[in-house]
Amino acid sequence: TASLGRRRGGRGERQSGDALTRGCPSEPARVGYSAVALNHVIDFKEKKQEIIKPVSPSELFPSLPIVQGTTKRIKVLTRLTLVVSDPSHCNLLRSTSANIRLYDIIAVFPKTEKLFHIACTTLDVDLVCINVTEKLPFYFRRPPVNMAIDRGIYFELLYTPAIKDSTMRRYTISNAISLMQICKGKNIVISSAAERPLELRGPYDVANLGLLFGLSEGEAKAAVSTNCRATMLHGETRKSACGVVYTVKKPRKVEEEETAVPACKKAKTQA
């Protein structure tokens, strides 16, 4: 399981972030985490910023807590998050910035419908954010969102906002249905944004709400483990330029147990 959008920085806040990223691992591996995301926001409409290089997770945090009931230290990721509001804003995507690669996952967040279908379509990028604090100004349309799916780019879905507030929590529901009918359950994340311990819900609660949220068990189950592990590997693929290969051991199958068993033995059994 994973949480892939612990806030960090971003929008002017980049203080008040530092200070927050005190022992920020600590809570995820409390409540079962095995991975976090330092999440870097840049909002291009307040101000012209720049992308920094990423501060090391090893220089943050000399000393990384176990994750609860397992003898592995939690993994801290890097994130990069673009807001963007016009198409010049994407050129920054487009463009061979060194400091970009340095991210460990890279999402955009989208405004506007064409620039949704932008992300979607042509940006090199792991995470596409949906709005789930107002009304969508646009509807998804399948197109976009299967070329997304099958350039194995993810949608995110924040839970935070959904527990700090009522209306909050109605625009969320609705949005992420509205996604769903669209996208049918594939492809999706489930993050917190969380800015404080108190907004962190373990994976199990998460799985939960994403109930709420139009999906499946099965597909709530993945938005908060295998979906956010696929996404870290495309963020892998993504910095290195080449192909990143995970081997899955398959279980055997008791007719194949059966045609293993030779003949003379086979015999002696039903005897």
The other form holds:
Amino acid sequence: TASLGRRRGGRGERQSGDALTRGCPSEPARVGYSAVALNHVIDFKEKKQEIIKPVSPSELFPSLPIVQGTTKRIKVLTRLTLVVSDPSHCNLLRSTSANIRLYDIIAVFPKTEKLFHIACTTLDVDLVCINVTEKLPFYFRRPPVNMAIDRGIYFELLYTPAIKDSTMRRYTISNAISLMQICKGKNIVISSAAERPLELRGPYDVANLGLLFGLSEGEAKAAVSTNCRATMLHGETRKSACGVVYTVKKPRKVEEEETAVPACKKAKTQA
Amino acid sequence: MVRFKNRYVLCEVVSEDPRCRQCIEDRVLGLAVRDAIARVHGDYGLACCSISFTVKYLNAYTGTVLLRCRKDSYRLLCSALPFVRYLESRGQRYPCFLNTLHVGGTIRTCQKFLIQYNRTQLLRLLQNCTNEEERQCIQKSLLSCSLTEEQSESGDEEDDDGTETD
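With the form predicted on its own done, generate the form predicted in complex with the partner chain in the same format.
Entire complex below, previous chain first.
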């Protein structure tokens, strides 16, 4: 049926840090998410931050649980968040450092208006995080937001601070509504920054939270399902060459190329 | 014919502590939900939602809860449900969250959904069965669950063995 009991493509995210081994992703699978992203946060204000290789999910969780309501196993992705407060920090993204390419999704958290503009227009990222824990130091303007929408970049809102604390709730709602007024509800992704399994909420509930943030009902459901899937595909196309050529290393034979399969078609045949 | 239209919200209480399920009562849950609505939507929201608000059905074994409210204010209720963080009973706080499963217009539609949902849950339990006795117990429950025409709620089956997978 088309009821929200059949969840697909929803995505929850967990901050990793030292809590990487905090239980296998059984809670998101039980609640109905079909993909989970483990997040590494890199803050450039601290000294000597290096991009480490992402821990492969298959090492951490040897057996993945099956998603409630489907017959497939939950997908675990790796994600990198860069907290940038200075234009020089963005050089890392432009460099062809090998470690960044290994992450499935790359997100950037701009702290100033100039950086927000740079992130929306030129940086090669999948997500732009919107600050929810304090009053925004800058107002959103239409040109960079529209450019980001055209480029396929999504804006991310977190909901776990809103659940925990009442002051954060006010900031979250006011920042979210000011974003909605500029972008008209397009290209929004709502995710949790849950560090414990009890901070997670089901996809239906998160879509209802989207109503509080000023989205319409269809947009709120999309923010949990289709937009998340589009972000995952956007990250996949970064790994291949513009989404047209997708190389796969076969362990036994010599490297061969699977040509002319666009990433979106490849994901459909996989799913 | 003017009739008051209601919405019935079917939720599931998810928690890590197994004792939390035992303390689920309608009064406790009603208080927790009202408190969440008051925190999020203020006095106006609480007043709107409490016009016809009750906990209609409760199953402490599976943690299933059925709430009723007016059709005009069900959005206020649904958007406040993610903010329930704990249940408080007899001075003890149990951290948990409510997972919304289904919103329906009548109790009967929610009952049909719950039967289907419980059937998939039993199938999941069946996969994780360890011994033959539990397996047969679950298979028997699966075959016997259906919506009968009796007035009592014989359509929902009880959980078995208390073996839950989280």
